[in-house]
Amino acid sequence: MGTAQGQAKEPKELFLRSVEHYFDKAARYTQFRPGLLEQVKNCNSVYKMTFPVEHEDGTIEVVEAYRAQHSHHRLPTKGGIRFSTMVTMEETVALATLMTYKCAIVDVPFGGAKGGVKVSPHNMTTTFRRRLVRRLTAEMARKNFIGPEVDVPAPDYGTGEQEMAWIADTYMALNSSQMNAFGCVTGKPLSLHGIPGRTEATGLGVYYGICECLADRGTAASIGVDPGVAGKTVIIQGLGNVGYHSGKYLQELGDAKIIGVAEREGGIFNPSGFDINKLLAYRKEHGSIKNFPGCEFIEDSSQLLTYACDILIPAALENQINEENAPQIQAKIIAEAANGPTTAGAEAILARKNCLIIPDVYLNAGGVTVSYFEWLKNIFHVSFDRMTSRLQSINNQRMIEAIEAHTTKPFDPEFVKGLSNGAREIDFVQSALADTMTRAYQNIFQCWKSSSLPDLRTAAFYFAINRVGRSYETMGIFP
C-alpha cells in the first residue's frame, strides 16, 4: 500500500472490512448453516461502468461508476447514488451491504443496493452533471440495473432531487410504455411524483431513534445521563441534509442544545449552544460557517469530535471515528447518522470507555423508509391522503360538535379549524416513520437484552441476519 492510489483505497477497504466484521460478530450468535450465512453476507452483483461524458468546451471525460446489488432475497433492490472522487467498488459494496440489513431492520421489503460515481460533486457545471446522470441511467438500464421492479436508486452524498428527476425522465424515455416507470427512482421532486417529507426523512429518523434510545431509563443510567433528549449537548459532524435535519429536530422538538458543528472548512463551538437554523442561513449567505457570530472557530474540525458532549452525531463520511481519535472521544452517545463512521477498532476502544453507539444500520434508516412510501405511491398511483383526508375532516368535525353540545363554552375557532382538518400526506409519512423507527428500535433492543448480545450494533446485525436468513431458507435456495 505504498502508492498514493493504494493509500486512497485503504479507508474504503477498511469500511468494507468493518461491515464484514460486524456481520461475523453477530452471525456467531445465529443458528444458520455456514453456507447460508455466506449467501447472506456476500454481494450478489456488482456492475462497473466506464463511459464518456462531454464537457461544454468539447473535451471528453471518461467517468468511472459502480452499481452493487447486495441481496436479491427481496426485489427490487434499493439504495442511493453518491458522487465523490473517493468512490470505489469496495465502498459501494459496503454501502449496499448495509442497505440490505437496514431494510430488514425497518421491515421494508427491499434488497440492498448502492451506486457510486467517481466525480467531484462540487466541480461540475449543470450541463455536464445532467449529461452524466442521463448517461449513467442509460448504462444501468442497459444491464437491467434500474427499474421499479428491479433496482430503485435514491439520493446520497453529492446528489439530490434534481439528479433523481433526470434519472426518472431518462428512464421514462427508454421505457415509455411502462405504467410504473416513475417508481424507478425515489427522492424525486414533488412535481415528479415525489413524496413530502423525503428530504428530511433521514435526519428526522435520527431524532426518533435517539429519543427512543434515551427513553429507556436503564440505558440512560448505564451511560450516566438522565432519560430523554431535553438539555442534552450535541456536536454534529457535517452540515449537509442529514446533519442539519438531525440537529434541527433535536433542537426544535427535543429541546437539545447544539454546541458544535464540524464542516470541511472548519468547525464552530459554543458551550452555551447556538441556533442551527441561523447557522445554515449564515452558511448559505457567506459560503462558510467561519466567523459565525458568538462561536469559536476551529481550523481543524476533526478536533471537535473529541470535545465533551452528551451526543456526538457523525453525519459525514465513513471511518471518521477511528483508532487514532477514539481514545480522546468524550461523548456519552455516538449516534451514527452517516454510513460506517466508526471503524471496528474504534468501536472496541469506545466500548471500554462505556460510550453507547446507536448504529448506522438502524439509525439512518429513515431515508429508505420514506423512500419505500414514495415507491408505493408511484406503484399504486395515489397519494396516501387522497381517499381519507375528507372523511377524517368530517369525522373530526362531528366529534367537535358532539363535545360542544355538552359544554357551556365553545372551542376557540382557530383550534377547531386545525383539529377538523384531515391528515395531510406529510402527516401520514411522518407518523409512519416515527412508528417504524420505534418498532425497529424495540426489536433490536429486545434482541440485545434477551440474547445477551454485547452491544446494540451486534443486536441490529443479529436481527437483520435472522430476517434475511429466514427469507432465504423459506425460498429454498439450496435445492
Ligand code: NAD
Contents of the next structure:
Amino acid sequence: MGTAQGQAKEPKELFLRSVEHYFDKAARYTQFRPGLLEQVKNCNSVYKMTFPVEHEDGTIEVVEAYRAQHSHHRLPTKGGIRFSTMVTMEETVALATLMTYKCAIVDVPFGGAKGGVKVSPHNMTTTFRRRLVRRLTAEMARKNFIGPEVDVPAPDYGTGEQEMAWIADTYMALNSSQMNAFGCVTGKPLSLHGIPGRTEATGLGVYYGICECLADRGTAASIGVDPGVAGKTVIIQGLGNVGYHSGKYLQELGDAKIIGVAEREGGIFNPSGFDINKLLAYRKEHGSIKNFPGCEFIEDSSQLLTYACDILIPAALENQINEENAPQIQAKIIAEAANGPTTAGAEAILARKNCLIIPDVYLNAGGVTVSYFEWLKNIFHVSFDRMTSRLQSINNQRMIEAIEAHTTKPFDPEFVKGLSNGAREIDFVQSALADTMTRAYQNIFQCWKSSSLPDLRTAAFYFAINRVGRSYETMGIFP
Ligand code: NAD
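Beyond the form predicted on its own, can we have the form predicted together with nicotinamide-adenine-dinucleotide?
What follows is the entire complex, opening with the chain shown before.
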C-alpha cells in the first residue's frame, strides 16, 4: 500500500500521519506562534492498560486497551470507545485528535478523547463482554480517566447502548455519592438516563451535513451535479449504526437512491436502488446481505467503493480510500461518515479528479452533539421537554383560537391537534442537531470561500485550530 507522505509504515500509523498532515496543512494559514500550534496539535495524555478477563470456560484473556485525552483545553474530554482487533495507541490518538477539532467545529465545550479495546466485537459472549466493560471502567476510574467532569466515553465502532449501560452502572457502584454520576458516559439507554435520538444522531447529522453542502448551487455546479439530495445515487460502506442511519435518512427524508452497500461479508448493488430498511431486516434474519432480493452480490465488497455514484459514504473504518483505489473512485462526493476513511495520499488524487470530500471532522459530529445534550440532561437532572412542553401546548392553542376568531374558515382538526401538542424531547434534540450541523457547515464553508483555502477539510481544520488556539491564548498558558 502507498503511504501518505511516503514515510508511514502500516495502516494505523498512516491514519495518525494523515490527521497530522491535515492539521499542518491548515495550521499554515493561521497566525499562531509555532509553540502554541504544537500544543493544539499534540495529545495531552494517553493511558495504556492491560488487564485480565475470564472467559466462561475459565480461560483468562489479557486485554489491551487505551484511553487518549487529546486536549484538556476544555473539560470534560469526550470520545467514544471502540472494540476492534485493529486498535493501536496511534489509532486511538488519531481518533482523540479528531474529537478535539470536531467538538470545536460544532461548538460543543469538550476536549477530545477516545478509547480503544483490542478485541473483536463480533465473536464475544455477552458474559465476557460485560466482564470486559466493567473491568475497563474500573481501570479508567482508577486513573481518573472517567467521570462527568473529567472524561466521558460514548459508543463507537463495535460498542453501543448496552456497553454504555454497564459503564454507567460500574461507575455508579464506584462513586455512589456523586450527584452527577450518570453524566460519566453518554449513549446510554433511555431507561438509564439516556436521551432520545442519540442512537441515530450521527447518521442524521451526516444527512443534514450532506443536505447543507448540496443546497449550495455553486458547490453542486462545481462537481457537475444538480443542487439538493433528491434523486442522488448513494453507495454506503458499513451497515452499522452510522452507515444504516445515514442511508435511512437520505432515503426517507432526502429521497435519495441507495444503490450499493458494502459489508464485511460482501457487497450488494442495484443501479435502480433498494430499500435500506428491508436490507437491514434481511441481514438480521439471514446473518448476511448475500442474496438480498433484486441485487447483484459482489464477493470483494471493497470493489463497490469504485462504482459510479453521486455520493459515496464510507461508514466503517479508517484508510478505506487510499492511494491504491483512489484513482478508480468515480463518486462525485465522498461523505466521510466514518473517522479517517480517506488517507492524505488519496485525498491529493481525489482533488485532481474534482471529487468533493465532506470531511469526517465535521460530518460525523452529530453523535457528539447529541451526547452533549445527554450530558447536559444528566447534569441538569431534568429532560428538555419537562419545563416547556405544556406551556408550548397552551400557547399554541391560544394562538389557534385567536386566529380562528378572525377568520370564517376553521382549521383542519388534525392540523390543530398537531399544533396543540407541545414539543417532545426528541423534537428538541433533532431540531438542535439540525441547527448545529447547519451552522457548523456555514462556518467552515465561509472559511473555505473567504480565506481561499484549498478544500473543505482544510477549512474545517483551520476553523477548529483557531477556536482551540484562541482558548489556549485567552487562558494564558504561556505566562
Ligand atoms: P458499527 O460497529 O455500528 O458499524 C460498523 C459496520 O462496518 C459494521 O456493520 C461492520 O461489519 C462494518 N465493516 C467493518 N469493516 C468493514 C469493511 N472492511 N467493509 C465493509 N463494512 C465493514 O460502528 P459505527 O458506530 O457505525 O461506526 C462506524 C464509523 O463511524 C467508525 O469510523 C466510527 O469511529 C465512526 N463514528 C461513529 C459514531 C457513533 O456515534 N457511533 C460517531 C462518530 C463517528
